[in-house]
Structure formats: structure tokens, C-alpha cells
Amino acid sequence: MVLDIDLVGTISTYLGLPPELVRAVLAPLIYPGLGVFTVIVLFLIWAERKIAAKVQLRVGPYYVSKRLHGALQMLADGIRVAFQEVIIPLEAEKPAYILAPILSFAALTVAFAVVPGGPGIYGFSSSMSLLIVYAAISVSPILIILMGWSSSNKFSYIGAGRETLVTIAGEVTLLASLLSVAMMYKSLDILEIVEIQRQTDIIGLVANPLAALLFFIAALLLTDRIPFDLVLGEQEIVQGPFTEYTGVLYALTLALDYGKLYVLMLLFTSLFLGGWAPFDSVILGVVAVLAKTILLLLLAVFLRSVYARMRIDQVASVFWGRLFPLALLSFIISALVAPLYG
């Protein structure tokens, strides 16, 4: 389903609602929001397991739908989790325990409404859309810490503490990368940034590869991807802040990290890969955005097969001792290449 002007106009006329309101609802619910995200995350989990199995000489998902190479395994897992009983620990802070995962994923849907999925495909536009996406993503660490505290579990406490360290280290690097982008394009509007790249035929990855690298590495840290999966250290802290969660609430905690990864890779596509460039049509633009985003997602999950988890002190040393100075260097690069964009 493609959100084009005719579709929005037809629905708004039928319902008697403003077109802006219809767009703001359809984008987070369908594309690039929850509908497409659900399909992509099912494919991504299957691909992650299959890639890891191939690299490590294992079978991977297989017994559910053998002829499809286990492609339905993720759907079966999702149905199983959806019908599990939600068990709340007796000593948990019940309101915070229940609301934290719901609110964290709800905040993420704001980013779905702002990040464009193609030419003219977005929930709403804003001259500050880049900061809106950053703010929506930055809400989740606070609520994840709340999940760990409200669970009244020592493993959850440890996971919440790790989330604090990860957030401080990762968001500084991510914000520095975004500021480099804003300096380079002289704009905080994602749609305008894409158009600038299309008009000049110079994508951000070429203009400032250092900012792109910092963005990608910070995205891996903030979404608990290997080698930075400190918050979800299964071997030592079970499932980190989410240890006590079951059923639908547990599914929301899993979807949260994949949702952030999906949003950040969509944002990477817009900021550094020209968005829907070189196409102008809606259909080809959507295909271009999805293709670029899925390739980035596959690269992120591939790293699980070839890297081991870093220690907390190593992560702090890398991000503060090495990446932060590089972030300052990316500001200089942005200042030098800014004239290329007029």
C-alpha cells in the first residue's frame, strides 16, 4: 500500500478529515510504519538466524516449513509469544512495569511518522524533523531503565545500569553525527536533505563518510547489536532489563530494538544514501528506499556472525577515547564540504 496524494485525498474526503491528519495516521500504521516494519522484522530475524547458521556451519531455522527453509518459524514464534500469559512479579512496581514497554514502543511510532519512506510518503513534515526523530529514539532508554527498576530483579537492575552507560556513550556519538549532517546540509529537515542530495548528485556517504561511519556504529550500540549487545548479555544477565517480561510485553521489548534499528537505518538511507534517489516516481522511490534500508539491516545482523561481544570498559574506551575525537573531525569535514551543497 503506497501513501500517495490521491490515496490520502480519497480517504480524507470519505472520512471528512483533514488530509494532514490522515497522513499522520497512515504513515506510522502502514508505511513506513508498523505494517511494513512487521514484515521486515520477521524477514530480518529469519535472515539473522540463517546468516549466523551459514557462517558458523549450522542449520538455522528449518523444521517449521522445511520447503521454505524455515521462513515461517518467526511467524510461529510470534504467535506463540502473543498467546503466552503475561506474568507480573509480586514485588514489581505494577504500573511502571506494564506501561514502560508500551510507552517506549509508542514513542517510536512518532519516528515512523516523520522519517520519509519515499517521495511524498511521510506522516508529517517539519523543519526540525531530524531532531524529532532523535528525540523519539532518545525516550526509549529512559523507559528501558524504568523497566529494569520496576521488575525488582537483580539481573534487570544490572541491565538497566548497562543501558545507562550505553545511552550516554552512544547518543553523544549519534548526536555528533547528526549535527555534522545538519552543518553539511544547512538543514534539519529530512525531506530537504534528501532533495539537496538529489539536486547535487552527491550523497552524504561520499561527502562525509566519517559521519556516516559514526552514525552506523552508534546505531549498533543503541540497538544492542553485536559487538555492543551489553544490555542483553544472555550469558551473564539473562535478558537484561527485560528478564521478567513475558507474553505480549516481552514481544514489545524485542520489537523495540528492531524498531529502533529499522528507524535508524531508514534515517541513514535519507541522510547518507540520498533517500529515494535517483527516482522521482512513488513506486520506484519506495523500492529504492526499502532496498537500501534492507541492505543496511542485513549488514547490521551479519555482524552477529563474525564479532564477539565487547566488555563494558572496552565500549567506553572506544566511544569516548576514539570515536568522540573522530566526531569532532567530522565537524571539520562538514564545514569543508558544505559549499558543495550551496
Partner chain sequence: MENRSEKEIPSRKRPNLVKAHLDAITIGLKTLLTRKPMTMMYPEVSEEWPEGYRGVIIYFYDKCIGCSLCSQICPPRAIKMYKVPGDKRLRPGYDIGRCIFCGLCVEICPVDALAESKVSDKVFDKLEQMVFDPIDWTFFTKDLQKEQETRRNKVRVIIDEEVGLRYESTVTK
Second form
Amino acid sequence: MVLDIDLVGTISTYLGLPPELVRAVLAPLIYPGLGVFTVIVLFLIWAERKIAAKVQLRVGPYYVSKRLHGALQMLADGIRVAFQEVIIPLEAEKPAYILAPILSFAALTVAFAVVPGGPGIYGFSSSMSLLIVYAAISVSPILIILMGWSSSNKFSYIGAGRETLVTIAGEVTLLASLLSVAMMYKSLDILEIVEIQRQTDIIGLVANPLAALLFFIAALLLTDRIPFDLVLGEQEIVQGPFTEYTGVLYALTLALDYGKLYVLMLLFTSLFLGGWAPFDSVILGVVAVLAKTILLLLLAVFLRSVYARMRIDQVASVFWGRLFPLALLSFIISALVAPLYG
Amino acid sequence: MENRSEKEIPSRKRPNLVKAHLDAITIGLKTLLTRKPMTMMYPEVSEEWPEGYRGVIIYFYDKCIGCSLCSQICPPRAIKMYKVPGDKRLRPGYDIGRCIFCGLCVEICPVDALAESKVSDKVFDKLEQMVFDPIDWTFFTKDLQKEQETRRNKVRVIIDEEVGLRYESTVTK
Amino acid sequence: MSSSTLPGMEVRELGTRQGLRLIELNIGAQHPASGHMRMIVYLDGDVIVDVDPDIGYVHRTMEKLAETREYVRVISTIERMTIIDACNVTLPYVEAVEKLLGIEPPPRAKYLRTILCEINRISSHLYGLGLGGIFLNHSTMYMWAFGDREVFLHLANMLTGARLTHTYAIMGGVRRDLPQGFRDAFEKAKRYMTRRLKEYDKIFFNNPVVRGRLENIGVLPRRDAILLGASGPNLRASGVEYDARMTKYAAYEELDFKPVVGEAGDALERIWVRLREIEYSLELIDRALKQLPEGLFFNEKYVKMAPPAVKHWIEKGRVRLPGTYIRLKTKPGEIITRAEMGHGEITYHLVSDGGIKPYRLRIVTPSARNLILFKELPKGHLLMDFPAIYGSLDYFPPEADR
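Requested next: the structure of the form predicted together with the partner chain (the form predicted alone having been shown above).
After this comes the whole thing, all chains and molecules, with the earlier chain placed first.
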């Protein structure tokens, strides 16, 4: 707790602001928010490319920073993209076209404010924090559809249509698994859920593996990971809703998917892997949370090198026909195992 | 064609769903952990081409009898005959930019005045530099032969039963 | 044709097309998965109503170029139609000229041609398989197939001295004899590839996601396959037992060739036929290497005429040509030859007026024949199935455009 109290306390006395406010700003901006997220997303894209390259008998990123096995490649790409001209198509609806990626990313940062990144590291606590995360994540599909519409491009338009289908199919499953978890812990507060798991020494993955699996698969769908990258669909619709985006705006759309994945995997860590368990101290707790999250992220990106893209009707039928009934089953499991958590 | 049920068609046979998923993930993980890249790190190392590789054509002025057969067979007309001052016969000149490395000129040459080098990755700054008259071609040949011998970091490609292609350094330690 | 403007986007209304309002989608010529062509896809919602393939982006006037060149110079020109399948695409032309010249290649040359043809077929199928993979966004299949293709390019390099544009078969035989160490290298490549095919099955062919993308997609019934004139693996996957290699050119007669035939006729079956043909081609090369007859690799007539100063090369297994070889004079006449390429059957119609250049060379390439399938197969499928069908057809635009 030392580090946390020091940092937040010092800043609040220095600026003469209430510590709650400092906390609520620091968490979304530094950790678990944008600062750490930027580092993680750069690492993750590198890891994704490197893993895929390894499976595919290639070398992957190499020439930028040879000693680090090309780890700075993403930084170089990021700098390039940052200085790239942002081209706005003549037919595009300019305000919506420019604002949609920015707004969707801003909405995502709300989620960073409530997801805990370690013992005592959070923006603000709320008895509804699980629902706040879910709400923050489910704003982005609306804005992605807006992107597809405002780009005034047929590929974007079809991509936006796919986003609609994917969102409806995925979010029902995601919400069902979230609610079954909430039912199991009898709480909607993420901090409380982690505490419950630490006290009983039973992590959610053991208590309700079905909900964990459904959560993971639904997260893959919502964040456009292969095999569910329908919205991007390079071979059919170029980049889906993001086809016309260039420069910084494109980087934002790219980071949006990774951002959602990061938030969902942080949430997975808290809900199913016991958050910072088994540690108490701030530093070890943060390390534990990050390690678990990164492991999940690596698993999510590894699937890219094994699977192809699933067909749209099959995705719909798998999610509605198989996974949604399973989600209902996970409610039953939750009801059965709920006594474990008192 | 007789009607066969779906299951009898060989391509329809499939392992059950869970096993198929596990198979795919296992083979992916196995490759991730055990296999090395097949890539040859090209500009850093370059391939020692196998015997008989058809690279840039080299020319020996002394052997040439000026028969012009090479310029006649050359499919893209990369070889043309030039008049050289102080020489009664026409001599071949070479446009490396047009050459497709087919090696037919070497095969039609009655006196071994042309040969295939093992270099195919020459770089030039300007388009004009890629056109050689007979004298230039002779000097270029000497440069190329020197380069061919002095180029470092060469690897020999060997077909391997386990990993497909293996690269072996030509420098013996 | 009226047009209605949606906010932010224009949709052309094609009221006359079956009374449906359609979206006209241009896939290509600038598109990640179009190749050197454009497909105008008419969509009703997400369902493909019609496809208009628009080809010709890589047309290079091969037929006309052939009329302006001497017979031997034509070979390396037409090779560039299908650079990934160089021996198969030139072989029927060479055989046609040989027949007009009245010369016969020695048996060893026939076998060597067959060996290179099969190596080319394997690398062509691997190329098609790789593209079929990436069309489904299965990047591992893409990279694996292209990586393993290098093995066969290396074999071809050992045999001919070039990775892709071999110009190996020329009138009267082949240009190089079998190099030392080739049998050994091939033996290793065969064992490697056989093992890899099993791994392909695991990660790609039996992968449930891939199966879901390919099964019952783009079904080409046997009757339609014949009526539309499909060729190659696409035809055989529909259950038609036809392969131009059954016409017994080169050494296929002595190799006891039997085509690989599928049944179901869908995209999965087409991929399956390709995988099995790779296996069978390995087997054929093995047989050809075992039965390889001794003797010259080039027609005796030309060997005798070769200049004495360079005859030692022929003993070393490199051909040396006589000066008259440039201006070969054929008998006047017409001839049709065919061969089976990786993509399907290629047909040459060579007309000679007795000169040193072809009077007319008509080429019908397999991809040109398979193009019609783009129009027929995707109808009624989803937009997502379009790349799957494209990938399974193994279409090669430069070949179709000639």
C-alpha cells in the first residue's frame, strides 16, 4: 500500500485536491489506463507478429532494433503513423468521421477508471463497477457503426453491418457470463469480487469454468480477434469500417480493438483469476495482475496463427445456438457453486 | 456416377470436433516451440547457387569470333552487336536490364566466349549503366568474377528431411 | 437506372435485376484479395446475386508476340504467362514444334521433362494452396505452403539452373542432364513433403473453422463442370475422370498415370484434390527417377551438328546448340497439342506457313477456361464465401489474360 498512498497522497496535498479526484484521474491515465496500455499494446502487437512468424517459419519484425528482436518496430510504426497525413474522403461526413474514433477511445478510458490494476489501484470504487465496464465497452460498437456510415464507402458500410451482427451475438453471451459471475459472487463490485476470491482461496476459473470460457470467446469476438475478425474481414471488405481511415485516426481504430481486449482481459483476471492473488503488497500485486493479463493476451493473439476467419452465419449460429444456451447453463452452475463464496 | 453417401467420400472424413481443434492448436504450438525459421536472411547472407546456376552473362573478348549468333537467339534482344573501333568484326554488347537470364546465348556460342556467372543480384544506379558495349562488358566480366569470389557470408542451400531447407555456411572452419 | 442517395453513401439501384435493389461492389483492381483483376459483385444484402469478372489487367499480347519471334525465342516468352508453372506451360508448344519439325526427343529427355513438370505442378499447387489459405485469412497455411514451395524451387534450380523461368524443354530435348545429387535431394524432399502434408491436414484441412468455410461452398456439379468447360483440379473435384496427362504426352504413358478424382465438387473437394495431387506427383517423380533411361538428353541430330569446340559441354550434361537452331524451318501445317498444368489443361494451336516463325499461335489457358466459374459458383452464397471460392479455384490472372 506504501507506493499507492505515497503517490496519490503526495499529489493531492501538492495540488490541494481531494485524493479521490487525483486517483480518478491517475488510474485511467497511467495505470491501468493509457500509459501502461500503450506499452502493453506495443508489446502485444510485436508479440503477436513474432508468435505468428514463429509458427509460420518466418522471422517476423527484425531490422528495427536487432538486439531486441525487433521489439521497437511497433514504436517506429507508431511514429510513422503519427506523422502521416490524415486523409478525409470528400464524401465523408466529416464531424462523425473524425469524432467517432476519438469518442470511442475516450469511452474506453472510462473502463480503465473502474477496473482494478492491483491492490488499491483503481480510479473509483462503485458497487456497480462491473456494469460500468460493460457499459463503457458496449459504447464502442455504436461508434464503429458510425465510422462505417460516415466513411461513405461500401466496404465500410458492409463492415458496419457486420459489427451490428457481431455485437448483438457477442454481447449477449458476454453479459450472460458476466451476470452469472455476479450471481456467483453475489456482487457487482469488481474490488469486492477479487476480495471474495482471495478470502475463500477459490478462483472463479475453478468455480465456474464455463463462464470463463464463454467470457474469453465472447471477448475474442468483440475485439475482432481471429477466428472472429469478421468486422475487419480483409479478404472481403478490406478493413471493414476502418477502410478509409489513415494516420492517427487509423491508429486509434487499431488501438480500440486492442484496448477492448486489454480491458476485457484485465476484467477476466479480476473475475476468474483472483486479481492480484496471492499477493498483498502493491508492487507484487501489480506484477501478478499484469502477468496474468499478458498471458491471456498472448493466448488470444496466438489463435491467429491456428485459425482462419469463421463465416458470418456460422458465428451467429455458434453464438446463439451453442454458446448462449451454455451461458444459461452457467447460471445454473453459478447457482450451485454460489454457497462456496458464502 | 453411383450415389454414395457423404461419409464414403474420402475428403469428408473428419476427426471429431474437439480432436480437430486440439490437433490444430497442438501443431501450431509444436511448430512455435520446435521449428526454426526457414528464412534465409538474404542481404546479410547470400546463397551460393548450385552448380550450373544461370546468372548474369559474362563475356570473354579474346575468345569471341564475332559470329553474332548470341544476338540472334537472345529472346528479349538484350545482346546487340556493336562496332568496336580497331576491330573488323562486330562484337556483342549487353543490356543487363533486358536480360532474362535464360542462358540460350551461352548454349548457342560456338567457342565458349560467353558463360553464366553465379551472380544475379547486381544493382546499378542508373539505367544507362546497365547497357554495356563489348569493351565495358569485358571489364564488367572481370569485376563480376572478382566479386563472385570475394563475396562473403555465403550459404549453401541443402534440402533436409526434417526442416525442409537448411543453410550451411560455405566457409569451413 | 435510377439512383437513390442514402445519407453518406450512394447505392446504385438496379431495379431491373430480378426486381431487387442491389449493391454493386467493386472487388479489385485495388483490393487485398482480388489479384490482377476486378470483380463486380452484385449484392442483395449479404447474398451474391451476380458476379462480373473483369479481366485483362495483365494482358501482354502473348499470341501476337509469338508471331514475331523465331520458334526457339518464343519459348521463354510464353513461359511468362504462368511463371510459377514454367515447364508445363511451354511443353505443349515445344512438342507442337517438334512434331512440325519431324524430330523426336530421346526417351531420357521425355523423362526429364516429366520430372520437371511434376516438380512444377507441386510448386504450383502449393502456391494455390497458400493463396487458398490466405483468402480465408489463414496466414499459417499461406506461409507454410510458400515456405515448402521453396524446397521444390530449389530442386528445379538444381535441375535447370533457374528457380522459376526454367526454359528447360526446348525443341529436341532438354537443356540439362540430371545433375549429381538430384536423386538424393529429391528423396529427402519427398519424405519431408509427405510429413508436411499430414501437418497441413491438421492445421488447415481438418481445422473445423476451415472446414466450415469450405464445405458445401461453390458446389460445381459434374454436369455443370462439363458444360462450363472447367478444367484441371476443378474439373476432377466434380468427379470427372479427365486429365490431359491421360493423352500420354512426355513419359506419362510409361509411368502408368492415373488421375486423382474427387466427387463432391465443392471448395473443400478442390483443395483435397490438390493435396492428393501433390502426393501423387511425388510418387510420379519417384517412378520417373527409377525408370529414367540412359542415353542422350538431346536429339542426336543437333548433338552431331553442335560446334566441335564446345562438344565437351554436352558430355558434362549441358546442351550446346548448332547455329542453325535459331532459324528452324518447320513444315507448313497446323497442329494442336495439350498438356496438364497445375491449374488445368492448356491447349496450343500452332499454324505454320513453313517459315522460321509461327504463323499463328493460339493459346487457351486453363485459367481462362476456369474464369466462367467465377460467374456461376458464387451465386446465392454470402459475400464471405467469395474469397473461399476464389481461393479454391486457384485462378491465376496473368495466365488467363495471356
